[in-house]
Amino acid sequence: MKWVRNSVTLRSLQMIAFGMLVSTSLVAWKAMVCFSGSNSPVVVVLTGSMEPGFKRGDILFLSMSEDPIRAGEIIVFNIDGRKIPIVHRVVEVHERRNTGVVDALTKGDNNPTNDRPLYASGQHWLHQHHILGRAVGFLPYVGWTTIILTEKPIIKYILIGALGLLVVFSTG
């Protein structure tokens, strides 16, 4: 009957060591977004539109602030209509006289060509609810594991098998 105990109170234990993994997981997910001001403050370059800065399989770190985009920064943003965020460069900004709201034209650095095709049907500018973020630092490569377990949808479910065969015969 000891056994059962030791055994019931070491998956209690495992349990308690998963829980606070999980919480301290997304506390610091919320901590980044209150500091970035950001509600997407990590994010992975998916494709090699801005190469030779960034790479596919890049994480980048993003910060929002209050000050208007500028021409040269390099922002991360949604189209409507879209899931996906995009990571481009503003190569023009344009100030709305009454309001003074800048909006902004993107283009990848390793494409021919700006964004506007890219952009809603009619929509010629990205306006601020479209900006995720500015580009504030970056991590090199180390996003390639999401694009795999992405791409490859088997090497994620073999992935979650093993973990899941570890925790049942793993013994204390």
Contents of the next structure:
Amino acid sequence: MKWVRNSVTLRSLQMIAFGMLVSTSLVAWKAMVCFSGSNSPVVVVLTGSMEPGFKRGDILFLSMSEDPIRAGEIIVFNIDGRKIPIVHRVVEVHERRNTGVVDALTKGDNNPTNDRPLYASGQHWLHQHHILGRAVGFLPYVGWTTIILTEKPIIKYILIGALGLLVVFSTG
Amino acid sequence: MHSFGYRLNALLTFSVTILAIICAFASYSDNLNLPSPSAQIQVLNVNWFQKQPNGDDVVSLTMNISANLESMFTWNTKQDYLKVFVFVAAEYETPLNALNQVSLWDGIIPSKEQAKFWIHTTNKYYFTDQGSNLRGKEFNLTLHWHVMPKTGKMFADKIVMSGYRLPEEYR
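Coords for the form predicted together with the partner chain, given the form predicted on its own:
Okay, now the whole complex, with that chain kicking things off.
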């Protein structure tokens, strides 16, 4: 950039470029949320309970629609009191005639028994409000970066430190 | 402009973009596949039929399940372990519930060679009701399959077989 004469302009340009990168990523993420109908359009598979179909580190794309939950669907759901959502398959569905409320029971493909022991105490069924979305597509292995960054936070700090050093020592 | 860093960055960006495009094509190619699956389920015996202490009915069945899902397998379906997840569900209605689906059996078809199968089995999972509505109940048996691609959109379908009926009395 030959026309940039002073470091103040350069620094401002760098900050604008960085700001644009952040806002573009945010817009892309929000677009995904809007398009998928789910607040969590992408999740990482954390356990082996759905093997051999989904392995730890795979990424799932979610979608949520008004369609009622049906047996066989792979859903991502939250249990009250647990932070991390679970990705399992619906094995039982009971839909009420008058209200349309659906009771659902789930099970990991690789687990011997259904998820009832995992549900909150006294809870026998999952309902619509527990469910974040249905898995509609997936990419293998790509989620490992997230798992590593979460489970070994030291790597996150090393990366941020290295990036920071790079910014400071680059003369442009 | 020609430093190693710039070149590596350009190369990586280009590779990832191409990889994403190839993945998208792979996923799309599954849409061109026109499958023609078939299935048949025979209920050989109602082994027992009881009312649990909590008031819910529970049934044990022995079934012959046969299916031919060879046409589901495309070049994009996973080659190693799982490709198709198959399960059989009983579907019926009750005064309280417009629809009940209870999974009775599931299995994994790891390769095209095993996509044409026949098994003789009792139900892997309990066939229970919410309540005791199962005496004399007519029900459908549905064979569902979920196809896991190497990458991309998963798809699923089912075959519905009707005409099954539970005994009028507990046994």
